[in-house]
Each structure stands twice: as structure tokens, then as C-alpha cells.
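Listed next as C-alpha cells is one chain, alone, in the form predicted on its own.
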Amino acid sequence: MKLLIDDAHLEEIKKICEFYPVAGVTTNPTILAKIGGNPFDTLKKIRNFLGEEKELHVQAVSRCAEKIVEEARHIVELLGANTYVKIPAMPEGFKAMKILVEKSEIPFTATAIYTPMQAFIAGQCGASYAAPYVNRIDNMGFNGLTVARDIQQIFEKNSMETEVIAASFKNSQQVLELCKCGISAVTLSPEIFIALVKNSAIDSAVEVFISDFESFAGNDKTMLDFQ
């Protein structure tokens, strides 16, 4: 399961990438609004940091298919290889997906997914990823984890190449449940990323080991001090 960061603050992205295996970054208009200014100033900085080997997901915001396609080409032209254009899984979005598949090699992620049928249609349209909103689905009174798992099963049973990139999490347990069923990717806020292994028992165990070592080796001593 790939781990991506759902954020656009470069310093936060750098911090997470320093410690964790990160496959890329996802953004959306709401995330970019928290920074403001020219969105491409922010996105280019992220791309420069990530390099071309990691994924960057950027959303088109036009309402009609033809404009979405124009945006997609513009986004990839400015941000380069391994840039996935996020397109809402709705009728105009599906139309745009079909145009992109027929007339370009631009990869895209179907976003704003709340139902398995949205994901299925997006997959039939050639989406590289489908992004169900786990926590938002929960807030509507349904089970977001079940929806994400159902989408995964639909793709597998129908031999579709589209992958699930689950988004919108409220806790690390949700991430674990999707990891256990083989979801292809998740995109997480920096807070959820850190929570994946945040545990006072872990910190306590490490401190005990260090203290026990120093009890016979001396304060601030490590294995480097011995031969």
C-alpha cells in the first residue's frame, strides 16, 4: 500500500518525507486555499522537492469537460511527469476522462467519490486511481471503509487496472483496516501520518533500553564507543 501526503505545506511535507516512506503528495483546492496566492507557486515547489519519481496529484476545477481537459494539459505541462490530474467523478468529469484517454497520455485520478458505482464508471473511463472519501462517507451515515473495500473488490473482480487511493481519514485505525485488505494507496494528512506509529509504549520501551545500556556503559554512550 502506497503512502501519500495529503497536504500542500512544503515544510510539513519535508518533515514527513524525512522519516517515512512517501510515494507522493495529493492536493485539492481546499488544501491550496490554506496557502493562497498563485497555486502553481506552491505546486512547483512541491514538485521540485519530490522530483519526478514521486507522484503529485492536482485537481482541475472547471465545470465542463472541455475546460477540464484544457486544465489537465496545463497542469501537466507546468508540473511535468508523474503528475496526476484529479477529476471529479461526475458526468462532465467522466466525459473529460474519456477525452483524455482518447487524445492524450495524461494520467488522472477520479476524485470526490462517495459510491462504488462512481468508482466503477471512472475505472471504465480509464482512471489510474479512484479516491473514495472514507471519513466524509462516514459523516453521511454510511461506512467509508466498507465503500473503499467494495471498490477494491469491484476493480479486482472486473480485472480493472484502476487502483484505489483512499482519502479523508480521522484516525490511524481506518488506515490499518484498509492496509489489511490490500488497498493500493492512501493519502494522509501529516497528523494522521504521525499517528500511524505514535504510541507511548513504544517511546517508553526505547527509553528503558537506552537507560539500561547507559547503566553499565556510561551516560551518553552508544555502541559506537566500543570495539
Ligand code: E4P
Second form
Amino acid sequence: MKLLIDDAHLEEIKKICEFYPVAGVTTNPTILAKIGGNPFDTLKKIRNFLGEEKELHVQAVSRCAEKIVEEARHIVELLGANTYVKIPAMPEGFKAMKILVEKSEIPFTATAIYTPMQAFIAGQCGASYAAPYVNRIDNMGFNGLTVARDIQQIFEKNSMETEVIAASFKNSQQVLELCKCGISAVTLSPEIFIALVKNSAIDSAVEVFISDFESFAGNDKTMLDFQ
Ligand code: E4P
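Next up, the form predicted in complex with the ligand, please; the one we just looked at was the form predicted on its own.
Next comes the full complex, this chain leading.
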């Protein structure tokens, strides 16, 4: 399961990338609104930091298919390889996906997914990823984890190459549940990323090991001080 960061604050992205294995960054218009200004200033800085090998997902915001296609080309032209254009999984979006698949090589992520059927249609339209919104689905009175698992199963049973990139999490337990069933990818806010391995038992175990070592070796001593 690939781990991506769902955020556009460069300093936050850098902090998470320093400590964790990160496959890329996802953004959406709401996330970009938190930064403001020219969105490409923000996105180009993120791309420069990530390099070409990591994924960057950027959403098109036009309402009609032809404009979505234009936006997709513009986004990839400015942000380069490994940029996935996020396209809402709805009729105009499906039309745009079909045009992109017929006419170009631009990879795209079907987004705003609340139902398995949206993901299935997007997959048939050639989406590289489908992004179910786990927590938002829960808030509607349905089960977001079940929807994400169903989508994964639909892709497998129908021999589709589309991958699930589950999004919208409120806790690390939701992430663990999807990890157990082999979901392809999740995108997480920095807070949830840090919460994946946040446990005072781990910290105190490590502290006891260090202080036990120092009790016979001396303060601040490590294995480097011995031959
Ligand atoms: C991802 O594609 C979505 O834009 C995002 O993860 C939604 O998360 P939220 O429900 O926390 O806003």
C-alpha cells in the first residue's frame, strides 16, 4: 500500500518525507485554497521538492469535459511527469476521461468517489486511480471502508488495472483496515500520517533501552564509543 500526503504546505510535506516512506502528494482545490495565491507557485514548489519519480495529483476544476481536458493538458505541461490529473467521477468527468484516453497519455485519478459504481465506470474510462472518500462516506451514514474494499474487489474481479487510492481519513485505524486488505494506496493528512505510529508505549520502551545502556556505559554513550 503506497502512502501519499494529502496536503500542499511544503514545510509539512518536507517534514513527513524526512521520516516516512512517501510515494507522492495529492491536492484538491480546498487544500490549495488554504495556501492561496497562484496555485502553480505552490504546486511547482512541491514538484521541485518531490522530483520526477514521486506522484503529484492535481484536480481540474472545469465543469465541462472539453475544458477539463484542456486543464489536464495544462496541468501536466506545467508539472511534468508523474502528475495525475484528478477528475471528478461524474458524467462530464467520464467524458473527459474518455477523450484523454483516446487522445493522449495523461494519467488521471477519478475523484469525489462515494459509490462503487462511480469507481467502476471511471475504471472502464481508463482511470489510473479511483479515490473513494472514506470519512465523508461514513458521515453520510454508510461505511467508507466497505465502499473502498468493494471497489478494490470490483477492480480485481473485473481484471481492471485501475488502483484504489483511498482518501478522506479521520483516524489511523481506518488506514490499518485498508492496509490489511491490500488497498493500493492511501492519501493522508500530515496529522493522520503521524498518527500511524504514535504510541507512548513505543517511546517509553526506547527510553528504557537507552537509559539501561547509559547506566553501565555512561551518559550519552552509544555503541560508537566502543570497539
Ligand atoms: C482526495 O482526493 C480528497 O480530495 C481528500 O482526501 C478529501 O479529504 P477530506 O474529506 O478530509 O476533505
